[in-house]
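In the block that follows, a single chain appears as structure tokens, in the form predicted on its own.
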Amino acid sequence: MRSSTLDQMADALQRGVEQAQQRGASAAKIRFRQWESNGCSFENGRLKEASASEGLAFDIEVVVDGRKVSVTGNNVDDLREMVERAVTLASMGSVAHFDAYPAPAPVPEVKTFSERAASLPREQMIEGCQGIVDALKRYAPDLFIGAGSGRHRAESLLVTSGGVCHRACETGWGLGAHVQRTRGTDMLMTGYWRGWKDLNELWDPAWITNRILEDLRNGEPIVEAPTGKTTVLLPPEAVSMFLMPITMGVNGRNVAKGESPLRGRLGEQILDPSITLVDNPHVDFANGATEMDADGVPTRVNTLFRAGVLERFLYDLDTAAMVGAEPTGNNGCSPYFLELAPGPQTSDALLAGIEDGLYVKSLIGFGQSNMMNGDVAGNVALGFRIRGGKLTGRVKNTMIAGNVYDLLRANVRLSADRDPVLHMPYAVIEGVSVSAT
């Protein structure tokens, strides 16, 4: 990465904000970012690419006469011209429900930068991917295997007309692999990925390998799928997917527009009492960790559901002003890092307690239904029949459907163990509609 220029940019950004105000903007902000990344990718078991890139960009937003507009650029020499352009274009922008950015407020300390992650060598990334590929090929030489890894570091500076001048630095890495096994007309696909902002014990190629091997072994026999109303076991990654309609429901913009089915229901028992769902951007080094939103509002921990009771909607500055609420510091009214509180039993115990059911690991087409209303449907990309508390084989040509609000209203059981990256437990859900051909 080119040497940090944030100190030099601070004065330039401040001058840009003042320029916008002098030209009639009631509010203005400029965010500057610079980044670098390195990575590698494997295709069909062989190293395909080793890449590196770097760049910089800035975003300008102004509010003029009740309308706001954003422009972007990547040449800092054009900053004054771009500010002028933003002010000129504001009359054609969207309606702004606020006329000023907030004054500085105490900012939480959240760790997002790790020197270990920033200096992760490409050789280690290649070695990690190669180790995964070699282990999988030893199990089945005919597998089509893809793998990849990358790391990045970035710095940003936000200056607003409210007086905020906030600098942020972050790092991150990712490591993952996917496989395809084809036998005649039968195809099995599976894969896993991990990422974090600090290079620690979560960097574990063997974990990814073992998860894929587990799916391959469990998927050897093909069995008949259950049908009708079925007990379904979800791993943490699938639980995150099932929560998507819920996050859309607590999005303050959707609430303000009257599209969320949760509008007007604060304080109501919406979900099973086992469900406590928190948006926590203050988990050090988590992928969604952040100290401040894009408007200069400090982030905070927001409990969305406590024991199934709806407690809060998420608002950015504009949407909060629209409805007369307090901004929660959430960009786009979306959560940063969802945490689902664990339950009392281990995931092994949850599986052992299912006499007949379906273990759904991944889905295809899940988001094509009316998710805003809570309706979900999808083809089971990878799933296993459960009989007598054990996985007995892989199911094919199977679909699931239901309404998330109905499915999560009662009889939900969550595991005590959670995925260390996702902070999600396993979940048992009753009454999921399953069909098979």
The other form holds:
Amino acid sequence: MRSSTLDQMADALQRGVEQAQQRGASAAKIRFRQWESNGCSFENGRLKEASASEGLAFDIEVVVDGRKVSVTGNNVDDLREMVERAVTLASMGSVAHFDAYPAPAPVPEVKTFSERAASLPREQMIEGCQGIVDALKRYAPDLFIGAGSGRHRAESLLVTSGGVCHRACETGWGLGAHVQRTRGTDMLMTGYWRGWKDLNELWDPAWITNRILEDLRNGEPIVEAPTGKTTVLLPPEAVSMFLMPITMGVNGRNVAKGESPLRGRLGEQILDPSITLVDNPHVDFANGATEMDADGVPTRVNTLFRAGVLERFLYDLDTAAMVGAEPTGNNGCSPYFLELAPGPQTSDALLAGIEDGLYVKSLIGFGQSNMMNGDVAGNVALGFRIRGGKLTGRVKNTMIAGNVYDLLRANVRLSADRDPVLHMPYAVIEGVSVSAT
Amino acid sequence: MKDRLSEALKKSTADYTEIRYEIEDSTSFGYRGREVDRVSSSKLAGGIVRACTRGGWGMAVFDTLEDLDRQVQEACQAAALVGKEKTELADAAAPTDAHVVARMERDFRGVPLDEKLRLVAHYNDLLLGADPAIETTNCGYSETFRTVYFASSRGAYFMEERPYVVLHFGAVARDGALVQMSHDSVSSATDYGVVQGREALVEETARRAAALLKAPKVEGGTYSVILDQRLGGVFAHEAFGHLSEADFLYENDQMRELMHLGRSMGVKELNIVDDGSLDRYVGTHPYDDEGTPTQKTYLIREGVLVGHLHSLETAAKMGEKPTGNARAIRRGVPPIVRMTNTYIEGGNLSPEELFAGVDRGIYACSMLGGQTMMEQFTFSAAYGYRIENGQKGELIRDIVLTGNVFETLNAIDGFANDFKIIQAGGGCGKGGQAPLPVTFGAPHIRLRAVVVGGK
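Output the structure of the form predicted together with its partner chain; the preceding block shows the form predicted on its own.
Whole complex next, starting from this chain.
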């Protein structure tokens, strides 16, 4: 990796902010980022590719006469020119609803950098992927197997005219595999991926292998799908997907612009009382762990729904000023790391309690509906029929559809066990519309 | 630049090495509601070195030419670590010194920013005023001017300027907690004028959002469906086009068997084409990002599978000719097999004759998106209408179509004579590279027994 240049850049960024102010900006900020990564990928069970990447970028935002503009570059020699471009464009910029970036405030301590993750050797990545490939090949030599792994390290520096000068470092790794089993025109595809900012016990090739094997075994017989209003069991990764419309709904910008169906409904019972949903950027090493947003506002833990009651929207600096709210430290008014509180029963018990239903592992096309309204629909890419509390086989040519706000309003059951990476439980939802041929 | 890249390539120790370097300057802005919501601009440069040794690939991504020799060495070392077999890359008639300068009827770089802002403000006003139910809008403009430099250890070199301009516009209508949206977009690689004179389309889009508030949801089930040209084009792209991309096939014996040339795929009137050399669309380039000249490739001809889409590697490993479909969306990512301009050829039926063949069905129009997972596909119509006794009826919403591509291609039984190519904004996503500019096209087509998700 190129050696760290943050110390030298601190002066350059400060000069850039001053340059913008001298040219008439009432507020200015510059964020510099530098990163490097490497990885490997397997195709058809064989090592196919090794890659390395390095880069840098800077983002400038200036406010001139109440209007703001953002400019990005990746050649530090262009910094002065790009500040000038920003100031020039600002007269035609968007309305800035704030006057100044905030002064420095206490920053939460959140661990985002791990030396172990930063130094994860390529050999270990290859070994991890190879282990998955070998285990899957032992199960079925005719599987088409892909696998991949990577790691990155990055550092950034934010300098604002509010006086913030904040340095952040982060690492991360990822490991995953996917398989395709083809029989005639029938294809079963499944795969899993895991990532974290620290290299710990979550680096577990066997976990990925076992999840894939489980899907392959459960998918052996193809069975008739249930149709009509159906009880659906979702694994943690699918629960995350079902929450996407809700994250759009609590986005303060969508609320301020009148697009969110949750506007004006703070304090209302929107979801089932079993649902407590928190945006928590302070989970050490979690994907999304962050100390400070891009405006220099410290992040915080925000409870969005408590026992189903809508408690808070997420606001960045500009949107908060627009609606007269307090900024929550969320870039783009989006959550960093959603945690769904667990329920009382194990996921095994939830499955055992379903007499007839559908276990939806993955969907395609889920986000193509009117998600802002809560409408979701998707083709069941991998799903299993549940009968008598057991998985009886794989369903095909099956679609599910519904409105997330309706589906999560009542009769939701969440598992006590949560995915350690996603912090999401399993969920049982009633009344999902299922169509099939 | 040619000398600089050629000099660095001399450091290659691999069987094959290429360097792609890009400079990109872009500006975008947009309204959301009554205010300008975002204005941004960027100037970025960078590239990728790809090296292949004994069939293994090494890549080095960089953002400055200063260390190019080191990047070449790093990519070659990585390739040597990976490669255990034999490098197989097809020969292609790559250019050795081509300079493709952008030819624009009206170059967006010569249009003042305030003129563009005024135009978008005008469209935004039309959206806001189209119906009392319109709550807010999303109306924006973006322009990108990329200059791509490519050189390979085989002696290929080209420079291509790639301009791209997009106007998108959408309205959000609201009735209590019910929110409905409608949006559309236009794009061009050749003319700023494409964003001008769009008042009728903008107003129609906004009025549709309001109308959808009163439209019922479609009932889930199996229907005869007529797709309009846009959705027919999405079907060609999503349901079949991706399956014909040879990087899904070349290492997978079962998929190669499934997609073997000569296989019957549908009725005799069915022809599906990908053409990266077609006129001057956003999916059109003289060369792909491996230097291979683009071409017209029939994928299905008279109902029979006759072609695949290839990179140099997939062509060599499948014993076929490269088709010029290796495309990279931006600097720093490798080219992968992608579509360009993909379409279903037109037929002989008039649209009235096509509709007359449906007693009870759905007319599905425009698109919200589409996705495929090999043989399964799904795509969403932006809106649609019931068809009863061959007549277009009530407006309906939330129409999501799904199926098995092999069964659904065989279910097409009618092609209208109103073929059209759609050049919208947005684009195709694959392998984390989205949205790649593509076009798609079709006539109105009729499908029997399609699964539609719904209430």
